[in-house]
Every structure is written in structure tokens, then in C-alpha cells.
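One chain comes next, on its own, written out as C-alpha cells in the form predicted alone.
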Amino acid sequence: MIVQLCDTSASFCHYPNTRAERKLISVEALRKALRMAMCENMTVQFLYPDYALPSEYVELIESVDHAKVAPVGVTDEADIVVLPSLDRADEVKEGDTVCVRISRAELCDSVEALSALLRRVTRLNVSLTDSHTAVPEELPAYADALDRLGETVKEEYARGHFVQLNLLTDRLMLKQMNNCNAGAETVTLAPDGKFYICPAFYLEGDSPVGDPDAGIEVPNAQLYALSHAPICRSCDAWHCRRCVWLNRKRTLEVNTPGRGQCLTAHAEREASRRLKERMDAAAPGNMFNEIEKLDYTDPFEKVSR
């Protein structure tokens, strides 16, 4: 269960949150949801706004096992620190797990800043704000930036700092798809006290899929599962978030990705394969996944054959 505590809670994924007016979830709705989470044995992740919460909210939050996702500087107890921009990277503490939302062009222009961040943190999650709009002509520059970041990762491993970068190292370690799975394995409690597929669905004004009193009922729930996503099911870009919100934006179907999302994920997969080759040269016999070189850049090409 993801709990978006306020309308202004920071985004930690592909979706933007432009809401500026504070709307904090009611204590009663939060209490009911946490009781439900305990009864259903659900893990809880709180999305914090950029201001301090009232003490009664803090007490409720600390009454359950949870993870905190918070903007940098809000709390020293954040499990994931959200950077609104790389300009504030110096506020990140050594060993933090950090999330930053940037475009492909910003990533290409910020390799040095991202590399400096990689040298300080335990894990860096980069959420591209425009992965769904990628076209083939834009990918060489992105691939070059990923290779440069991969060189930083290799250097850090050589000195015993086993940093993780979701765009590169996840594919080296995973054995199967590890997607967002919103609607199938996760659900979001929004500030209005109702459940939604994910924060993006709430922020765009979608219909809720339940509440703590009535329970959760996702229409056509099978469509959110990997088993009913034929293109994704045939793919081995296991690190891809398979974002159902982006899917719907591009194809109007939650189980069908747009081409841009696939092109981006496969550019990252290929960069992971090149990083594996460099790791093998530096440290033969390492435990990272072997990654096969493919003759396609979009799994739809494979399916359509």
C-alpha cells in the first residue's frame, strides 16, 4: 500500500505532480487504511510532502512497519530521498538511497553530476520524465551517457563501493521481471481517503478503486498483471518499470506499452550488457547476469514476427 499523505507529496516515479495546494489526508482515513494494511499483511510506503507533519500523523505512521519516501531535507529518517533537482544534490547524505526525476536530455547533460552522486549514495533511482516519448534518433546520445555512467559504476565497484543505479545495475542482478505492478501488487491510498491504481491515476482525476471501508476492487484486474501483457511477457528488459500509467497514455491500454517506453528500456538493457563486458574484463568470474545481444530494440518486433 502506497500512502500519498498530501496532494503535494513528491513524485518518485515517471508521473509529475504539479499540485501546490496542501490537502493532507484525514487522520481517520489514515487510521482505517493502516488497520486494513495490518489485517491484510500489506507493506506500507508513505509519500511525504515537503513540510513537517502534525504529531498525530507521526504517531500513526510510526505505529506500523513502513518505508518513508520524502523530499530531501524533510526528515532524517527517509528510506528514499527525492531530489527535486540535481542542484540540491549536495544535501544528500552519504549512503542515502536517492530518487531523481529528469528527462533524457537532462541526463545526457548531467553525467558528471550524476556520477558525483553515485560516488556518495548506496542506490540511485533515475525516473525519466519522458521515457514514453523516445524515438530511435535520440537513443545514441542516451546510450553514450549510460556508458559514461557505467564507467563510474565500474570504478566504484573496483574500490569496494557496490553502488546501484536502476538504469544499469538492476538488469545485471535480476532473474525475472521486476516491474512496478501497480494495480496487481500495489495500490495507492490518496489524500481523499480512497484507493487508486497509483498516485498518477489519482492526480489525473481517475475513478477510485475502493476505500478502506468497502475494500479494493480493480476493474479488469487481470490486465494489470504481467500474464496479460503479451509484449512485456516476451521481453527480458527485466528492470523496466512497465508503467501502466504510461501505457495508457500512449496506447489507451494499461497492458500495452508505447514504443518509446520499450525503446528506452532496451537502450538501458544494451548499456547493461556493455557494462557487463567491461566488468568481465576487470573482474572475470563475477556473479552478474550474462546478457544476450539481441537483434531488435523493441519487443514488439519479436512478437510481430
Contents of the next structure:
Amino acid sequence: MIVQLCDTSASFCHYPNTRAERKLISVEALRKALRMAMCENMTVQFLYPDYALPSEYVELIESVDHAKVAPVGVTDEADIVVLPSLDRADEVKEGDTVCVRISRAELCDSVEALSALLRRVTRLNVSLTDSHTAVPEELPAYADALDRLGETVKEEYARGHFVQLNLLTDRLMLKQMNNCNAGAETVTLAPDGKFYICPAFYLEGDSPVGDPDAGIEVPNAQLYALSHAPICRSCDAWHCRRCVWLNRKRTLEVNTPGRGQCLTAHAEREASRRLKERMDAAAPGNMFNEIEKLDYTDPFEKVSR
Amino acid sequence: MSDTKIKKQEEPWQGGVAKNITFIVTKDCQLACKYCYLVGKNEKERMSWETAKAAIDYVLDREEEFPQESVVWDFIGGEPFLEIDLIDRICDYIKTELYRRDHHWFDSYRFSFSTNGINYDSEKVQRFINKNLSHLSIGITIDGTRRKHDLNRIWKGSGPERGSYDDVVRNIPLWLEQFPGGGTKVTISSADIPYIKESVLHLYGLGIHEVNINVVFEDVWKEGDDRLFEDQLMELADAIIDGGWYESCSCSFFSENIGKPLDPELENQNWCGAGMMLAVDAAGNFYPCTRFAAYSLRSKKPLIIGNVRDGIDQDKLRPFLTLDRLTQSPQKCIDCEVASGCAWCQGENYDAADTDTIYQRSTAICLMHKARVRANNYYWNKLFRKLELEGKKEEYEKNKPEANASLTC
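Show the form predicted together with the partner chain, please, because up to now only the form predicted alone has appeared in this conversation.
Below, the chain from earlier opens the complete complex, with every other chain and molecule after it.
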């Protein structure tokens, strides 16, 4: 269960959150939802706003096992630190797990800054804000930037700092699909006290899929599962977030990714493969996955009729 | 050659290798058929020449994106022949452009129409037909006997209900003269069930040898309809076999290839061709099939995949082009012992789904399909026994035509 505590809680994923007016979830709704989470054995992640929470909220939050996703500087106890911009990278502490939202162009222009961050953090999650709009012509620059970031990762490994960068190292370590799974394995409690597929669905004004009193009922829930995603189930870009919100935005179906998302994920997969080759040369016998070279850049090509 | 004949259903022209491009030239019709799925018919949305030309140019400018061997230019309404002037201009332009561009569809095209037949004999329509005869497919819809036809196919307007049977049947001889193998499309809704047998035989009697008949996909069925339906089909089976009609006429309700379980891997393809075809409306919007246009939908917003100005959004086609049978079917359909031949319409699936998806198969016709399968089994068992007793079964089996696996939509 992801709990978006306030309308202004920072995004940690592909979706933007432009809401500026504070609207905190009610204590009563939060209490009910947390009771439900405990009864249903759900793990809980809280999405923090950029201001200090009232004490009754803090008390409730601390009453359950959880993870905190918070903007940099809000709390010292964040499990995942959200960086609103790379300009504030200095505020990140050594060993943090950090999330940053940037466009592909920004990533290409910020390899130095991201490399500096990689040298200090345990894990860096980059959420691209425009992966869905990628076209083949734009990908060589992105691939080049990933290779340069891969060089930093390799150097860090050489000095015993096993940093993770989701775009590159996840595919090297995963053995199967490891996606967001919103709607299938996760659900979001929004500040209105109701459940949504994910924060993006709430922010876009979608209908809720339940509340702590009535329970959760996702219509056509099977379509959020990998088994019902014809393109994704035949794909091995296992690190791909497989964002159902982007899917629907691009193809009108939650189970079908648009070409941009697939091209981006495969550019990352291919960069991971190249990184593996370089790692093999530098550190033979490493535990990373072998990654096969593919003859397609979009799994749609092999699935479509 | 065998003299044991069982008339096979005609294959569609270039079935499987032709691109279907549909012009929704008007949303108006002279009739207001009670079972019509077009819930938003109106007199205002008529296609302009500029929109039609832009759609043609869009397609012909992108020859590499439309690599299919042939093309069927479909004209649909409402009633398409209400816009015969526009259609004539469109067809002239297509022919000229195919020639001018040395396009690979030159001489591999059809103009296809499904008409209510009311103004079939008008001077303009006849001039058009005579001009394009060798490249035309025209089907006139006549539902059967007068009482069956007039039950649903009534004139638009207020006042007492007026059936259209007489206005259509008078054009059947001319149509059959021009299209001797012409088939008609018959639609069965709940109220029509008692008239199936008499209607099919009536159509045979009119000289129509091919009757393409199907039950509506919408959830209109009442308790007991499946039993009535089965009884009607069995009576029809008796009449077709006892009367020897099977030698010269076909009825799509009866097929050797339906009512079998389907292999989850080898027979996992989608039934419907939505997404493989392209439809354009008066506003210049593109759809994966006409059934996704606003006037066809009861409860969902139109599913637009682009327009003549900005082109086709390929992302919106991806769900259609990766859709398979199992992913959209509930478990009862996957496990069904008589699954083959059970059809679905992607547009109706979308319209009836719990969410805005094409991935939820409607099962409204489940009982009707099972009834059809039982009657179909009866038909073939009876027919084969007859052939056997006449000493013709072995000969038929030896010369049996290949199974027809084309899409039916």
C-alpha cells in the first residue's frame, strides 16, 4: 500500500505532480487504512509532502512497519530521498537511496552530476519524465549517456562501492520481470481516503477502486497482471517499470505499452548488456546476468500479427 | 468432378490479403431498424469531399505503410447510397490516383457496399454500378419474409410503423442480375427467432443462394431464447436437407468447422479484424473499425486512433495488433468444449466492458452459440447420413472443400 499523505507529496515516478495546494489525508482515513494494511499483510510506503507533518500523523505512521519516501531535507529518516532537481544533489547524504525525475535530454546533459551522485549513494532511481515519447532517432544520445554512467558504475565497483543505478544494474541482477505492478500488487491510498491504482490515477481524476471500509475491487484486475500483457509477457527488459499509467496514456490500455516506453527500456537493456561486457573484462567471474543481444528494439515487433 | 455438391460459403474477395478502408460517408439512413447497433444516427454528419480526398491522399501517400496485396474500399452509413454523388467522386479519384501513382493496388481493388437496397434502382446508383461493375461488391440486406423483415426494418419517422420489405424486394431481381452470386446479410435478434426458418427459405426462393446470418452480439437475449433458436435451426436443417437446398445454397449458421475445443497455443488468434482495417468518418477521424465511432457506441467514448491531418497514432493500434483470444477471454471460454466458431465483435466487447478496454470479451451470445452448435451437429449428422444412404458420402469426403478460416467481420 502506497499512502500519498498530501496532494503535494512529491512524485517519485514517471507521473508529474503539479498540485500546490496542501490537502492532507484525514487522520481517521489514515488510521482505517493502516489497520487494513496490517490485517491484509500489506507493506506500507508513505509519500511525504515537503513540510513537517502534525504529531498525530507521525505517531500513526510510526505505529506500523513502513518505508518513507520523502523530498530531500524533510526528514532524516527517509528510506528513499526524492530529489526535486539535481541542483540540490549536495543535500543528499552518503549512502542514501535517491530518486530523481528528469527528462532524457536532462539526463544526457547531466551525466557529470549524476555520476557525482552515484559515487555517494547506495542506489539511484532515475524516473524519466518522457520515456513514453522516445523515438528511434533520439536513442543514440541516450545510449551514449547510459554508457558514460555505466563507466562510473564500473569504476565504483572497482573500488568496492556496489552502487545500483536502476537503468543499468537492475537488469544485470534480475532473474525475471520486476515491474511497478500497480493495480496487481500495489494500490495507492490517496489524500481523499480512497484507493487508486497509483498516485498518477488519483492525480488525473480517475475513479477510485475502493476505500478502507468497502475494501479494494479493481475492475478488470487481470489486465494489470503480466500474464495479461501480450507485449510485456514476451519481453525480457525485466527492469522496465511497465508503467500502467503511461500505457493507458499512450495506447488507451493499461496492459499495452507504447513504443516509446519499449524503445527506452530496450535502450537501457542494451546498455546493461554493454556494461556487462565491460564488467566481464574488468572483473571476470562477476555474478551479473548474461544478456543476449536482440535483433529488435521493441518487443511489439515480435508479438504483433 | 464429383456430382455430390454441398454449396460452400463464398470466400470474401482477397480475404486475408486485402486492406479494408471504410468511409463512413453518412450517418443518415431512410430506415430505423430496431436492432441497429448505430445508436447515434443523424442527418448532419455527412462526409465532405475535402475530408474524403484527405483520407485517400493519406493512405496513398504512404504506400509502404499499407503493404497489403489488395484493398477493399468500403462505404458504409447509415445508408451509403444516400451519398452516391460523393461516392462516385471518391471512386473516380481513387482510380485516377492509383493509375497516376502506379500504385500496387492498381487493378487490385474493390469498392464494397452493404446497402438497404431502397434506392438501388435509382438512375445515379445504376450509373455508378454500370461504370464500376467489375470492381464492385454489393450486398443488399433483406431479412427474409415480409413479416420477419418488417418486424425490424422499418422506415424512419413518426406515425404508424411502416416496413420496408416491398421497397427492397422489388430491387432483388435487378441486383441478382448484376451480381448473380450476391449474398445477403441477415441479423437475428430476440424477436426474430421464430421466423428464421421461413426467412432463410424465402431468401433461397428469391434466388439468393448465399445467406450470411448471425445473431446480434449485444446482450438482448431472453430466457429460453436459446431453446427456441435451436428448434428453429433444426427445422431449418430439416428443410434444407429434405428440400435439397444444400446443393445450391448456403446458410452461414451451418458449418462443419464449428463447435470444437480450441487449442490454447495453435488457435489463439483474435477473431475480429478491428485494427487491421481503417475507418474514417465525416470529421476526418480514423477508427480501428466503424464500430468504435461515436454513433456505434452506447456507453463508451469513441476510440479514435488519429485523423486525416495528423495521421494514425500507431501507439493506439498496438492493443489491437497484439490482441489474442486467451488474453481477452474469461476462463469459461478458454475451457469451452464447443469454442470454435463462437464469434465476437471487438467494438461490442469495448462497449459492454466494465472498463474502457477491448480486452474484456462479452459472452452475451454464449447460450446462443451453444444452441447453434447443437443444431449444427444435427444438420451435419443428418446430411451425412443422407449422403451415406445415397452412396455419396465417400465421394463427398474425397472432394470436400478446404475449411474456410477467414474472419467473418
